[in-house]
Structure formats: structure tokens, C-alpha cells
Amino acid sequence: MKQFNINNLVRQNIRELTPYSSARDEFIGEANVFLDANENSIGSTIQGNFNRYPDSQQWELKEKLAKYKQVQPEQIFLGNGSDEAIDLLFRAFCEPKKDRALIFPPTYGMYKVQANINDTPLDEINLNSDYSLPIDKIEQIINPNVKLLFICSPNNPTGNLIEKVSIKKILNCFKGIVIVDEAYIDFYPEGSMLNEIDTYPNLVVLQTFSKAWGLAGLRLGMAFAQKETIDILNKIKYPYNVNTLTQTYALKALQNSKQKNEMVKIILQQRNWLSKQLTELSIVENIYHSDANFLLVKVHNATKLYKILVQQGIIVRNRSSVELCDNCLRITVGTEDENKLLIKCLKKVNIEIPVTA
């Protein structure tokens, strides 16, 4: 894309924002003794060096990030929790109660709720019936009072892939930031944009070791863009938001990506053998196409059977209340004993209670 500056689409007040900077952010080079920060230099009320504060900017962290996702460290923006990202870009760029935000439902819901919470005004355009992109309506899509576009690819809830070429049309005419949300990537790498943040400067592609890596309790999101645009995320990102416990372990997990990998495999065998069971249910009506570690399910009387699976001690996702979803349920693939367990319920519900009930 060309002559598109990010620095025109920030706030004002962001742009002139003086950052919070610590010494440790100001000095160049070893030390020993640090004076700077009024920690307790004696030592933690528990085993370990957590005394002192993390590093602010996770350098360590980013460089070997860096490597395995084949970008540059200064391209990285690592939060708590992607969630932390998509609030940040909120603030950064959207003008409260001025500009605005689009998304398109059904989708992931924190889109909506950050919205709100930052008070901008949200626009929705529905995917279409088959759940891909509604590239008819580019004419809507491209409203130049939209700051911000949030695509979810592979969707939550649908589950499905969205088309690189259809992101891509949308990157060449829309003047905002285009947000890729890849939470469930790893399960369809193929499929994923990151490759593509040299090419559009108004790409920002969201990730997370929370799915596939197994690290959801740690809460560490990962935003790739541009190094103009992570540098505004980091100037207004609170100073330690990443904890030193939370590094450590990422640090660990990307010398460990073949369990991940490994773990990956058994889940996508899994979700084939559960898509297989569930099929041959009669109150089954539809399993829609799946690039995640979930399915979307069709059922006859949605609610009613989340109420019967609840009972047995069995919790799903009634998606019943979602755009395009009606009497649906989202399924997280399990174990091998959770989905063996969750597929004889069914199959128990499926001789009891008739289709029409």
C-alpha cells in the first residue's frame, strides 16, 4: 500500500504522549547494582528472583520469538493476553465516541465488549451464510470513519479459515488498520498472514500461545506489525505488563515447539474422530467445516441439550444467541477419554429424545 502513514490514523493525544521510562529503559549497557527501581534488594518472601521487575520490553523473549516466527524483534508486541492488543489498539487509534470500528458477527466477542469499554462506536456487517467474508459489500467495509476492521481467521465461533485473498482486497483499499486475530493458527498455518506484514503497513496480525501451545494460565498474546506500529502499542502499554514467570516459560515453550507440534497432530486426529461420531447422531443436523481445535455444531434444540451435557458435568459453548449460529454449540476438542465420554452422553440423549423434541 502506498504513501499510507500509520502516524495519521493515531490520536492526537497518543502522538504527543510523553511514555512512562524507567532507568533501565534510559541507560545503555551492563550493571550489577540497581538502585533505580525501590525494590527490595535483599531478596523475594519466596524461591526464586522476583524482586526485581521484569524486563519491560521482553528483548530476550522477542529475539528468539523473532526467530520462530521469522520476523524482527521490533516487529513484536507481546501483552497480556491478546486481549491486552486489541484494548490497546482501541486506544491508540480510535477517537472515543468519534471513530469507529468494524467487525463481522458471528465473531470473537472481546471485539464488541473493548469497543464499548472504550466507548467507540461499532459497525457490524455479517459474513455471509457460508461464513466467508462479505466482499459484495466492500463499499460498506471501506466507510472512512472506520479506524479499525477485526477479522478472526481461523472465526471463532465458525471455526473456519477466511480466504487470504479476500483479507487482502480489503488491505489494498481500506485507509484503516486491518486486525488478522490468528489465535487458532496453529492449526492451520498455511492459512496465516504474518508473512505479509512487510507488504501492507496496515496489517496487524494478533497470535497467542494460549490454543496450540497449551499456555493459556501464563495470558500472553503476540501482535506482529509494522515496527511504526508496534512502537506506538509500546508507548502506551503499562511499563512491566508482562511478568517475569510468564517470559520464563514462553522462553521454555519455543525450545519445547515440537511438543507443540506433537500435541497439535493428536488434537487435529481427534477433531476428525469427533466430527465422525457426531455425524452419525440423529439430533446432529449440521458439523461445519473446522480449521481450529473446535467444531460448531447444529443440533436440534440447542439449549435444551447444553442444559442435559451441564447436568452430566459436561460444559460446551451454546452459541444459540449468536448471528448465523441458531441452535448451535461450539465443542471444544478434548482428551481422547473427554470426547469418548462426551460422545456416549449423546449417543444417550440421541435413543431418548426424539428429533422434534
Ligand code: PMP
Contents of the next structure:
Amino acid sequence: MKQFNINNLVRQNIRELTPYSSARDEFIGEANVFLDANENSIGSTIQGNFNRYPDSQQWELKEKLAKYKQVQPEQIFLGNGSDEAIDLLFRAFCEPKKDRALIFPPTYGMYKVQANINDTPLDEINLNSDYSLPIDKIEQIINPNVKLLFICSPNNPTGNLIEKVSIKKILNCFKGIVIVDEAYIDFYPEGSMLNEIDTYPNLVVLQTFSKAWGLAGLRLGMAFAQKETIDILNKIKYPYNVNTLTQTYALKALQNSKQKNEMVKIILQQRNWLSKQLTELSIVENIYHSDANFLLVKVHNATKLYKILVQQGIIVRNRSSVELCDNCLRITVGTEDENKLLIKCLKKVNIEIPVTA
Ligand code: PMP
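Having seen the form predicted on its own, could you give me the form predicted together with the ligand?
Following is the full complex, with the preceding chain placed first.
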């Protein structure tokens, strides 16, 4: 892509910003007496080296992650979940009330929430009825003020991967930043756009440790892009946005990537089993194709079924108020026992409630 310069997209105040410089950022080299950051030099109130601030740029973790993901460390931003990266993208590129963002509903709710928080007008073009990207409409109606365009792949709540050819078409025709949110990509790794970041300077890929890695509680999200874009996110983030515990445990997790792959295998097996079981129930109208760790299931009366499941202590996500998700429940794939319990409960409902109810 010719003539793309990320600095033409960034907000003027961010372009001109002198970022906060933390004590440890200013020092380069070896030392063993640190009296520069007003920490407690005596120790911590609990076991562990928590009296020291964490590495604000998370270099050790980025080095290891870069090897695992086959990118450069400078092409990685790490944040407090991928939600942090979504927020920072708005703050870096969207002048409030002026610059716009574009999303394709039904999709992940945080794009809209972050747009609203950042006072960014939002354009919405629905996905096609098969949940594919409405590629033919996009080129004609993209507002010239759109700076950020979000594609969720595999999409939440529909579960399907968005075809790479469609994403590439947008990357080629759109002058702003295309964010491909791959929170669920470990369940279909072949669909990732990560290896395209060197080709497309306007591509940002989001991933997370919250799903396949089983580390939602750790709060660690990733954004991958060319260095110039990552530098902008780093410039505006909180200085110590990824805490010591998270950095330490994420390093351990990377050493256990085999375990992540094994869990993915189990989840995919369980997803197939769940899907087959659900097909046999007459209360179920449709099970949408999923490339993720959840199933979007259309039933006869989603709200009623949701309430029945709650009474049984089983919580799924009722998405029936979402456009194009009429009477749909989003069901996360559970453990074998949890899935069996869910099916047992649904079979009971299937007998007790006539199809037309
Ligand atoms: N993107 C999508 C599509 C998600 O579904 C989620 C979480 N549900 C996130 C991002 C946020 O993930 P994190 O835990 O990394 O903030």
C-alpha cells in the first residue's frame, strides 16, 4: 500500500504529545541500587518482589511472545485485556464528535461502548444474513471521516470466521485503520491475519490470553501492527498498564503453550458433541456454524428458555434482543460434565414444552 502514513491519521494532540516518562524509562544500563522511583526499598507486605514497578514496556514478555507469534517485539502492544487496546485506538485516532468508526453488527459490544465513551460517531452496516461481511455495500458507503473499522473474526456472537479475501479487499480500499479482532482465533488459527501486518500498514490485529489460553483473570490482551502504529498506542497507555503478576504468569503460560493446544482440542471436540446433541432437540431451530468456543443457537423462545436454564443454575447468554440474532442464545462450550448437564436439562424442556410454545 503506497503513501500510507499513520501520522496523518493520529489526532493532532496525540501527535504533539510529550508522553509521561517514568523513572525506569529514563535509565538505560546495569545497576543494583534503585533510588529513582520512590518505591519501598525495604520490601513488600506480601511475599514476592512487588515493591518494584513492573517493566513498563514488558520487554521480556514481548521477546518471548514475538518468537511464538513470529513477529517483531516492536510490533506488539500489551494491555489490560484487548479491551484496553480498543479504547486506546479510539483515543489515539478519533477526534471526539468528528472522526467516525464503523462496525458490522451483530458484533462484540465493546466497540460501540468505547465509541460512545470517546464521543465518536459510529456507523453500522449489518452483516449479511449468513453473517458474512457485506463487502459489496462497504466500498460505496464508507464515510470519508471513518478512521477506525472493526472486523471481529471469528465474530462474537455469531461464531463464524470472516473470510480473509473480504478483509483484504477492505484493507486495500479503506484509507483508515482496519482492526481485526481475533479474540477467538486460537480455535481456528489458519484464519488469522497476523502474518499480514508487514504487508498492510493500516492493519491492527487484536488477540487475547482470555479465551484459549484460559487466562481471563490475568487480564492480558495483545495488539499487533507495524511499529509506527504500536508506538502510538505505547505513547498514550498508562505507564505500568501490565502488572508484575500478569507479566510473570504470561511468561509461564507461553512455556505451557502445548497445554493451550490440548485444551483447544478438547473444546473443539466438546463443541462438536454439543452441536450434535442440540440438533436432535425440536426446541432448537438452528445451530450456526462456529469457529470459536461457543455456539449461537436459535430456539423457539429464547427468553423463556434462558429463564428456565437460570432456574436450573445454568447461565447462557440471551442474545435475542440483538439484531439478526432473533431468539438466539449464545452458549459457551463447557466441560464435558457441564455440557452433559446442559443437554440433560434441555432434553427435559424439549419434552415438557411443545414446539409451538
Ligand atoms: N474481543 C472480543 C471479540 C471478545 O469477545 C472479548 C471478550 N469477550 C474481547 C475482545 C475482550 O477480551 P479481553 O478479555 O482481552 O479484554
